[in-house]
Amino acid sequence: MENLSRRKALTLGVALGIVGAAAPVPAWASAGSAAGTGALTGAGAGAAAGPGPEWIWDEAADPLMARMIDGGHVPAINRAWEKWVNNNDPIPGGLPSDFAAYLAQANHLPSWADQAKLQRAADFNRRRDTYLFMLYGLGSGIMSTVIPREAKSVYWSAGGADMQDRAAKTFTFGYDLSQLGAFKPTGQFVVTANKTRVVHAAVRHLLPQSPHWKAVADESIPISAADILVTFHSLGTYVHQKLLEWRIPYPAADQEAFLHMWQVAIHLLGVPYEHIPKTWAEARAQSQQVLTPILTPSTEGIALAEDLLGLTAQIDLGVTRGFLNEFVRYVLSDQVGDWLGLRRDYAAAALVRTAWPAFILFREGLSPVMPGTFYMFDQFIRAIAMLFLNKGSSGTTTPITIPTGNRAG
């Protein structure tokens, strides 16, 4: 049985494009971390090496925000802080005193930053944008439906009772990561990775006092950094290795580049330096460990998946919904597709698998034939972006605030 299920997880490893060839190690292994020190998770750990990723959670937001609930202070937090917007911006007034310090403590960047390499990742992300945010929407988006500690946690908090509001907020975070000055003091990402930071806070306060996510879930505190990590693969690691597997020009600087723009958004969200991964080899071998295993279908997600493809119903993306589900398959695999119960439609099944490569050939100057289908594709890729960029055509930011409660059951 344990030999079916590995033979399982590596096929839809490879689906994914998230195995590597680098051979199995142990879960939370960080001898190739960010620091190029650390531990292993869990009973196997010595005390020496420390508490593995499963055990951390953020010692320094987490208490802060139980006191912020539960004495009452949190609707003036969202009021003070929602003109709080650039990273250059004063930390506002009408905030409690140690709310106000920790957020003056926490929104810099780590010393580690590499500004040469954060400013070939903005521009990467200009030039890859329609991409990036279509595997990001559509590949990401959904495989989170199919992570069941994330499904689970996002359905039982507040955020999953509006999946419109809680889809703006995650797409605030995409668009300021993607920000060409994001990291910059006149940018946005790093209020808007602590303002996450503290929500995750809030949520590790309050969703154990639910019933209902207690009664699903695996684990008594939500939101570890693992939990983060193996987010970090369903995004960053999994848009890497589909950008190689379509053969989309991508020299060994800009994936560098890539990769230590994700470095710094996860510890930005408190994951510790140790534990973050310091090669794209080192984040596959990972992420073949603790993401590839691991997914599986829930009611919580099933649920989720379908409000999600809802949302897309919009836009114009001048696809059918059958085209959207196949689309989802073909970036997922059609054992994710089948988890959720995404309908077949096989006509548009053949066109996605035979348009889609020529496009992208033709798209990136590889190919001098146009295929008939590019602008049906061009206007289905933007389409998705817009759900990112409408932000920025709008000049608006959707508000970060603090839950005060959980989904009702």
Ligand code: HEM
Second form
Amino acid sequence: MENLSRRKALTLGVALGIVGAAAPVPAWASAGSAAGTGALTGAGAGAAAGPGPEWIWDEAADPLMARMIDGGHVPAINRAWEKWVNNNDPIPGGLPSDFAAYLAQANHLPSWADQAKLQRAADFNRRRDTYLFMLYGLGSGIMSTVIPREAKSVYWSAGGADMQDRAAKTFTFGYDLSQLGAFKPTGQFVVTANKTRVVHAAVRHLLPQSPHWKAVADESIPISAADILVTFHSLGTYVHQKLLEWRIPYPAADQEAFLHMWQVAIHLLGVPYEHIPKTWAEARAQSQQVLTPILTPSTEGIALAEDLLGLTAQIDLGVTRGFLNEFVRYVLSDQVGDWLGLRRDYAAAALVRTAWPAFILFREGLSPVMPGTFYMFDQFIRAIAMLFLNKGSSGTTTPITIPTGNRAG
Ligand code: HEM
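Starting from the form predicted on its own shown above, please give the structure in the form predicted in complex with the ligand.
Let's see the whole complex now, leading with the same chain.
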């Protein structure tokens, strides 16, 4: 399928809330980038000097994980790191020595991490968890299915065969990221991010061996730094923009803290500092360049979206599937809804478009009138959260494990 034309991409960007209607592309975005390839060059000084992020993977973790997989060490690592959870937990015993040495050097915050900002972000996350659940879960989560490289790699990796488990593991990342004290010694996010970085390195070794993935992929090694930045925009940049669009009170210091949290998070995933956007304006401009134009449906993405939305049929969300489809259309545009073949439910569409803003106004204390739909939304949000929290059963998160192979077929 063709990529979107620039005009269509802009329209879609506006609908997704990723770009403002008249947002200009700042000069930095293309300046200094090698023809066609450097579009993702970040704003940091010196970013143009080295290779563009589409040519950066993970020099430290990738060769290590290739060795671990080929040497058959992964099951032992998965067992050994099960109890490795808190940021200040010692590196577990029972790991191959080079793997343990890698973890010891990787498992710390960058020097530029600012605990005060991270704490502020955590506080914001706690106060805004309702909206964050909905936006990350139904917005970013479903958006990932129309990011072709991501959808194809997720579909053809081992986790693609069990989307509920995968969604639960991905949720672990968001959950740990959003906790109060996530980045403190007693928090868990630094460990979770490092486990994720290692899983990505494993995927870079495994996927190129999958005949299915080779048949659909337009590049041999998945999950470049550029890909991670694209995914960051589908998460952080998108959510930030939506919160503004929904007129959630969002002081500048909270916005800055939220960006800082994401900067640290993607750096822990291996993206070099100089390629990470420094302001929301830069992030939006980058997103407009590298995310919206590539959004397009794929066979794999459509199947993943159906899987993800179908999961919800297993529990009572207090709403119909039609309502769910319409909520996704509301947060991601009809264009995306049509691509994914989300069946229309016009009554539910009208309800979402009127009741959700009323729900927000009431929750924010901006309207004294409690909408009749308040409890419906409340139940809906809780059910979505529980669904991802360990498959709706025990209320804990699902441990992240390294895959040893790809999806069979
Ligand atoms: C695995 C998060 C970017 C593809 C994971 C996991 C997490 C995660 C938490 C481990 C849980 C699991 O196994 O499902 C993130 C975050 C990203 C990011 C926060 C960026 C901000 C990407 C990108 C791609 C990708 C850009 C591909 C283009 C995958 C694949 C797996 C994975 C294929 C392995 C699934 C399996 O177990 O088979 N990611 N990811 N991720 N991620 Fe990412």
